[in-house]
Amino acid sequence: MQPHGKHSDYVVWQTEPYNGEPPAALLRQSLVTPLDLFYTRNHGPVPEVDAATYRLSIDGLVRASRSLSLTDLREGFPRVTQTTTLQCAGNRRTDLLAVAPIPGEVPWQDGAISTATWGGTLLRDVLAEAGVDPAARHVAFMGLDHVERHGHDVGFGGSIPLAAALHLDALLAFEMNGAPLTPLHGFPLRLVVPGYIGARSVKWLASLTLQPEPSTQYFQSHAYKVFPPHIGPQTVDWEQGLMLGELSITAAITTPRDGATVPVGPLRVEGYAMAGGSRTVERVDVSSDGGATWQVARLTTPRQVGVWVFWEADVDVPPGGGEIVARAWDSAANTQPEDIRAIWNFKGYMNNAWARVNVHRL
């Protein structure tokens, strides 16, 4: 068993801050991810929080500022349980690393995505109780963790549009898979935002602020941005770039793995797919000849907003082997780009190019 109770096969990329992911084949075994396999993305040390003295502050463009205890949240609002998938913006970064180096970033494979059944209070219920000013357009969040960048403690935070907070069932979660949150995953309270990059689901939540513009916090306005392929760390203008929010449609192949030797006969290919925002995964296409011909995979789990789907297909691999490819489509008819070079960026974010694995046939 790894530190923090993680699975013995868990891939630990950093110990401080602690960052790790499960092997994708283990991740694919259960729609709801067991705690010992749930991926971990931290930017600083895990804070120690006293639940008895903890308070969540709500301020900004509200009728009345509030300071809520855990008891206030548990007993003063309807309790909701919902299943939601979280995905790191850097998931599948290793494929981008094959195009060009991405220094200073965690080399995530395809396991920086996990699903839990979360218990808590809907964000919109708490905001309604505080009273939202009509001028508010965004909800900004700050965590209790201390994160140093460039010699300063910038903390960790971000924001989402108010419309997303009201309509995407964003949750103030105090439970994960039927148990209280663990310190590693945000105890005593975290945000869970369906369909958005994992960085917006702020852990160890300290405050909510209603405001007219997106957060200017470092990890919203600076770190989590995507730039064109020709921009690098030496030429970047941090005022430019796209501020990340909703996830892009993506699919990954979890079995077989790249480089595997497979037997003669039909081959079962398995994977997951995820859509962003309020969209759902509608179809996954699979090819066993590098994209020359395609077949439609079977979706083996329900299509739901904010939740991944599992898919499978039986394919015939050409003699000697070949390249297996997968691409997903969402409910807005968005699909994945074929050429990963077109979306390469020096931060290694939002890789949703076709999933590819090369196999050898016996």
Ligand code: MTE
Second form
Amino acid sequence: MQPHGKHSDYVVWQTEPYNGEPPAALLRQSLVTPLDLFYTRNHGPVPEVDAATYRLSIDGLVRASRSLSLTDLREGFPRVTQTTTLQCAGNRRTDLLAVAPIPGEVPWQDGAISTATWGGTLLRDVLAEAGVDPAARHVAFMGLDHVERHGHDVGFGGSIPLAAALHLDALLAFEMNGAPLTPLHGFPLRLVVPGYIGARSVKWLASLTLQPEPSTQYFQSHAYKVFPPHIGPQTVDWEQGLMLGELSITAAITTPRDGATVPVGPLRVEGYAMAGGSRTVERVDVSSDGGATWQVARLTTPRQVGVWVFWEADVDVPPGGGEIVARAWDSAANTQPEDIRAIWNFKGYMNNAWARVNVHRL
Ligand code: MTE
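With the form predicted alone in hand, show me what the form predicted together with the named molecule looks like.
Every chain and every other molecule in the complex is listed next, the one we just looked at coming first.
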């Protein structure tokens, strides 16, 4: 066991702020991730919040601003339990780092993704009670944490389109896997936005603001943007860039790991795949010869919006070894790019290139 009750095999990238991920093979053992394995992404220190005096403020383009206690949220609205996967936009950054350096960012492997059964109140129920003005197009969120950037406390926040908040079952969660949220994962209240980058699932939630435009908060308007491969820190214009929101389709191979030596005979390959928005993972293809020939993997967990799927395939590895490759397809027939260089970006976000693992054969 490590600090914060994390698993002894958890990889801690930073202690202040605390950032860590489990080995992906351990994640692949259960659809709902045990708390000791759930990845952690923080930009500042974990705030201490007193549940008794805690209030969630709802303001902006609403009929009347509100300030809700935890009891108001628990007792004033229908209680919902829902299984949702969170994935950091930086998941699988290590493969981008193999193309070119990405200084100053956490070198996430393929474990910055986890799934919980969240308990809470639907955001749309709380918004319905507040009465949303027809001019509102986005819901902006702020957390209670203090995050310093360029000498200023910018806090942590972001926004999602109002339409997404309504149809994607965004949840104001106070429970994770049947227990109250832990401080590390957002106690006493966090947002959980299915199908969106993890950054939009704001922890230690302080406020909801209904507004006509996306949030101008640092982590929406500056960080978490994707730039073309030829742009770097010296040439970037932060006003440009693609503002991240919905996740793209991706897959990872959790066993075998890169560089493994595998026995002669059929080899069991396992992994996960994840789709974004309201799309589902429809199919995963696996190759043991670097993508020359393919077979369709078995999906071993149900296809559900906002939830990863697990897959497996038995492949023959050519004598001398080979490159095992996986690529997923979603319900809009989107699939993953073959060449990682085409999507390389200097902040290292949204790597969804084919997953590749090289193995030697005995
Ligand atoms: N919310 C606040 N207030 N502060 C943060 O630093 N990190 C975000 C999001 N919510 C963050 C936050 C990011 S980038 C991710 S990927 C998820 O929380 C991670 O959630 P977890 O730590 O519970 O896994």
